[in-house]
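Presented below, as structure tokens, is a lone chain in the form predicted on its own.
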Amino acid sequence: MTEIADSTRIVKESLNKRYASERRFRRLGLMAIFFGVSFVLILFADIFSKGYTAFLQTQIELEIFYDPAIIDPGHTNDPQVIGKADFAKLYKAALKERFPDATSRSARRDLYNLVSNGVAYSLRDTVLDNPGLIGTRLTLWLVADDEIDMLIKGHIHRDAPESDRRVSNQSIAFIEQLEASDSVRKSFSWTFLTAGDSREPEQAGIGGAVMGSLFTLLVTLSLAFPIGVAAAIYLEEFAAKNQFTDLIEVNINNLAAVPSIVFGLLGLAVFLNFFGMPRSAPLVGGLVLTLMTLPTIIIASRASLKSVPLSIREAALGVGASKVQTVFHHVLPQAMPGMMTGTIIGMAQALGESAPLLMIGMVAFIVDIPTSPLDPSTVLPVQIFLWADSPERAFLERTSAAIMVLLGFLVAMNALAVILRKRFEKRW
């Protein structure tokens, strides 16, 4: 009996140690999840806190007189003459009319710097679209300069010493007078979403980068999906199992782990230097990203084909279907949800890539929004890279805002992959 009691005690102690070890493992797992989620939330909160203000733009209300003596002195109504007029004089005259006491050179310089330089171009485009405005007065909300924008948003502190901020005391006095008359406001910045890049932060937007990313992904999807699926079908369903196909499989798996910049070097050597394709074009970027995403799509597609039960193939062959009919009429439809999921994940990976695109020149400063895959353009990750290297404080918030937009696209694409998998996945 003593031996039985000792054995029972030893077994209980061993079980207690196992249970305690499992509890410790669970706690460690929960702690790991907690810390991981916490770091991700901190990262997102930091990006959001720095970037949400980029979706707002400070504007100043001024009464603009479309002076014919400045716009069209000869009354020719010639668009070429109107387009060459100095429209900056219009808002400068409005500012001088609003602040007649600003007579010194420094005061006038600070006064004119309240408004963005791009206002002159917007006034010009407005008059070219509607020449009937010449000689009239209109009260307009004009885009403020980026430093004034940072001041209004609180990124530049008014109570700091003048030597420690880029906005002078005289400029702050002008702004406070405008605020007292409700002539300063913050409105949603459509420019940030629709405009191309610019040297002036208040005029810069992600519209060109978004269109460049869209054209690049369209090229990538149109090439990578059919080629990747066709390769997976051949290797999994038709290719003989020998050393040659084993070598192909090993190389596909290895290519999935190759650093993305290597594909950029390949694109630089082959597509640009050898074939002479246009630099900075989404077409070349799509070709490079196609090479990068093909291994991912092939591996995911082969896994989907393997998951289809053998009984489906045998049943189709048993009723007289050919090998091709079996694959394309029965196996492929069952494997397509997994293939689509793998493709979307590959596209999300391609959307976030910047290193291979830097090698083919998509780091260029592009102002115009591309209209085709052959136009010079950049993409969102590269645009973020360019803005992050800019010294102006306003570009910092635009960098964070562009990261928010990019993360939004990535989350949406991954959510779509999850939804498609849940909607069409079949369990055998």
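What you see is a predicted model; the values in this text were computed from it and never measured. Definition used throughout: the rigid core is the maximal C-alpha set that superposes within 1.5 Å between two forms. Positions refer to the first chain, counted from 1. What changes on going to the form predicted in complex with its partner chain:
- With the core superposed, residue 419 shows a C-alpha displacement of at least 2 Å between these two forms.
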Second form
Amino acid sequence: MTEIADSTRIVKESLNKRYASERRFRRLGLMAIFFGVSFVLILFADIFSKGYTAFLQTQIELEIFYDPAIIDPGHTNDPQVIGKADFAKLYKAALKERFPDATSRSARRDLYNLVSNGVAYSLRDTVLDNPGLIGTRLTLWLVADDEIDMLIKGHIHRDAPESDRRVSNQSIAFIEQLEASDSVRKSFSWTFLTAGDSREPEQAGIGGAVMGSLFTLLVTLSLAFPIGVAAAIYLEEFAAKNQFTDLIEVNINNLAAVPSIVFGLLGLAVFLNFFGMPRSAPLVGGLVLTLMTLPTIIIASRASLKSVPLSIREAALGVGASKVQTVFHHVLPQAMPGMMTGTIIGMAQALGESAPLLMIGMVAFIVDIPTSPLDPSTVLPVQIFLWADSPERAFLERTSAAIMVLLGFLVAMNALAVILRKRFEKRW
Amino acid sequence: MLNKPIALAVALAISSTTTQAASRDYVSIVGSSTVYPFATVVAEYFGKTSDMKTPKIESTGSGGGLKLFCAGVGIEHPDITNSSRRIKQSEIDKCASNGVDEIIEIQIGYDGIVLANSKSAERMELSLRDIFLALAKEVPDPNGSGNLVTNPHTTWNDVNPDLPAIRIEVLGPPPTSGTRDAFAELALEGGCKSFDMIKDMKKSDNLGYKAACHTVREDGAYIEAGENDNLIIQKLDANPDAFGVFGFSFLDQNSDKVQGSVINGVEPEFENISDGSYPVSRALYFYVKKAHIGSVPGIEGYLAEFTSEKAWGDEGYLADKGLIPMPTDERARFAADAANLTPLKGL
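Can you swap the form predicted on its own for the form predicted in complex with its partner chain?
Below is the entire complex, every chain and molecule, led by the chain shown above.
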């Protein structure tokens, strides 16, 4: 009897201590979550506060006269002649008309620099599309230069001494006159979403990088998913369990931990140097990333095959299904959601990867938007890296905005993973 | 499972090389990160003003670029490589052994490196020897033992009695930067060679010579300030005793805030850099593979754009981006080389 009383006493005495230890553990866990979430929030707040302005672009309203004397003096209507004309003269003339007082050389230089030099090319393209414009007058919103854009957005302070900012007093005077007549506005920048890279921040966009990422992921997905799933099924359902398959398993697990740059070197040696594939092409990028994501997909697929209960296989075999029928009609559909999750995690990993692409020449200045997996291109994380390194201040907000787009893609991919999983799960 | 990816890769490789072998319709450029900002601007202008595709430019460094360039003739190899130094004989030989025997050399302009301080402080007059003594990791023993010792100098006054007694504090680019390489090669080595004992080392111990002349001190007197030159200028503005190392274009754009030190009696000015009298300046180049002209479209157009007055002229758009143009006669000579596709005939 005393022994029982003793143990009850011991339990009672230690009870408070054990409760306290549980409370402590819970508090620690909560704190860990709190820290994690707050770091994510700080990161997001920082990126969003710096980046959202890149989606807006300052524009200046000017009346453009499509002067036939400049565009097509010989009235040839020949696109070759029109394409070679100096369209910068059109907006320069419009600016001169707007500010007739600016006659000195430095004032003229400041005046012409209000407008992006890319305007000349967009004017050319509109005239080539519609030659009927020649000789007419149109009031247009023209893209402002990146430094003017920074001034309007408040990244360059107007009240700072003139020597401390890159926009002269003269330029600010022009801008203030334009503002007084409501000729300056900020509007949504389609250029940022659709254009390729450029050295002029106001003309630079992530369209090229997004297409490059899409082509790369397409190649990766179409190779890694079937190969990974096939390998997992064979290893899990068909292969004999012997030392050889053990060795393969160990190696797959090791490959999953190999730093990604190593796959880049492998890609350089095998795909570029041995097979002579083109540099900077999404096809090669996709192949390299396939090698990188294969282990992830194989491991996830095997785990999800393992989780399918043995009874399903036995029941199928019991009613006379062959091994292949068992696997493809009964086991695979149930394992599919897990395989999809693994694949999408692998794809998200591949989307954020830039190191292996360095070795195969995808870290490059590419203006034209790729139209096939064989065209040279970059990918989103590489574009972020290249812009972060650029001296122009306007690239700072573009870097953050590109990160926002990349995060958007990742969130969308994960949402897709959840939706697909739900749909496949309902079938069973 | 291993057979499948290889088989697929082979199939893809074959299909891709057959489409690739037929043609490449864009110019492929590799090379120096110093030339990259200029080459990209030209490429963009060329792409916008012609029917050709915009050239693709990779920033691989001068050495890496020449290695890729010399790997052979054929569309899988680059057409042009940028370089912030002249090609070496060993590289020409390597090129020739791979069938790249006709190379067109185009010098595009100059790049000056300045040592600058805040305008509120006094302007310094330095020699390359002063710079070496102030910034090298090891210097000849000031007590005259004839050995190299860890740099003992803490103030400019220690280096040269004519200089003010302020602490040596120099902000500059990290070792990954081409500007740092050029600074070590031109400024430090220039001062280093002025010591006979080190100069003698060059023949007996070339590696030791390189190490003595190119190694920057790591005791805090030289502060690696990252690749962002704008940041260095802000710091100089705040601290009148500090000096900064950066490219001439940043001095030019911030001449209201910082002043370049006079080196070997020459001021870092546009004319002095372009005529070569300023000692810490170098020429920038690119090299073109003649065998590719005609088979890859756009090379000639790109050359014409780069060598046009509106690009590399005194008031061209490259000068706006910070390139120091060559004198008119040099421009005419290299523009003629570009137009006539005159290959390099030895160094």
